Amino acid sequence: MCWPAMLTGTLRAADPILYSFRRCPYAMRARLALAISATPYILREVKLSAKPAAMVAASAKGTVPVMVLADGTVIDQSLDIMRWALARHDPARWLARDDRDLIAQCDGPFKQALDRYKYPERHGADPRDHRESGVAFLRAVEAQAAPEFGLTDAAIIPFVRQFAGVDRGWFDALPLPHVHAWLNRFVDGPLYAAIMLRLAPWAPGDAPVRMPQPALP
């Protein structure tokens, strides 16, 4: 698969605007769906300690991702952005692989365990306990391995990537061969590279960064 370079230029009225943060797993899942659906959009990187007024005005929740459509409609939940983009165009049939129960486990118990494992000093927690809680979710992912990547994979893999990064040696020793292969294929692949561009935080007056339509598989 060939992914063209990002483009800069004049903002077109029809281009949605996405407020994002490169490493945020919620923003990552939104960018994955926008990329695979070949949805053109304007990417605005956000510094979370200095959120732009335009983003806060669009969505009072004050967290990424926030997508503003050409007609002013705001979509500020990551899964809603994913499903909006894929409803427009789904060449890889991601919507056919949408396990809402597994995504809910990711966004609920697994995310809670991840936060306490990664940031024990914030929660007064023993990270080992929460690490084991996270492994229970990974076993569910292992058991539900699918031959093709879909919406479920894109929704949960940014969080699994974070979990793996806390102690990669320990993670790699887990008896979860599908999870390891699945994560490695993703991180080493062109889709991941395409959504992980390094950009300076956006400020009013900056030239728009237009994410182009990727070449489809």
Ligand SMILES: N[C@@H](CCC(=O)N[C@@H](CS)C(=O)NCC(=O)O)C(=O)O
Second form
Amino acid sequence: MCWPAMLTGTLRAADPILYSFRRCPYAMRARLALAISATPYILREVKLSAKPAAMVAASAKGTVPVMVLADGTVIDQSLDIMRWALARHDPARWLARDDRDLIAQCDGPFKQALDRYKYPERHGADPRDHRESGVAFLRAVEAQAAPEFGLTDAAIIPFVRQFAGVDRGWFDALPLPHVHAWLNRFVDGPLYAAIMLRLAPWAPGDAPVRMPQPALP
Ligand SMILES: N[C@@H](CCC(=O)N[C@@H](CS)C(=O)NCC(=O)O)C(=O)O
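Just the form predicted on its own so far, so send over the form predicted in complex with this ligand.
Following is the full complex, with the preceding chain placed first.
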């Protein structure tokens, strides 16, 4: 930050605001890109059953994440928030690993299989059929494993984490060594810890939660 901003705080006051929900995979991917790009922003945790009026006024579709920039621009699709943050600053070269086809498979068939596997009671479905469709996507992820983590990885890994969590024993027994190592490294790593802050839902008048949070000593 330049010295006039440190003195006046004016730039910080204009940081973008992110409406988010801690465990939402779409919001997680947005927070990952904001974290790796070291983008300053104000984080507002949302309770999905009681969305703040300010969020709905910014984006009537009522899904998280929603980012509101200082000039009033609203970005209300998670992938757009990722690309906006990385276009600003991409120190880890995440944009070099942007596989739109794999991300579309994640957001389409894999997300559908995940919902039906995780919540069979809502879909009247046999969860085992749907987890097998999910495995088809995981095989594609396994085949494209790379040592570098990038935009594609950050976009899909929150969904794979949810899928793994439904029945960890079954997931761990799948013959997908790269997927297992990739997911474990991510969940044990500093970036994951940095984006998974536990916060009470935001209410108007609350002190701003400024991101990134200072690193612990
Ligand atoms: N296409 C949107 C999808 C976002 C989305 O569906 N988020 C879920 C939470 S994970 C949501 O806000 N659902 C609304 C609700 O549950 O009321 C994006 O990529 O940002």
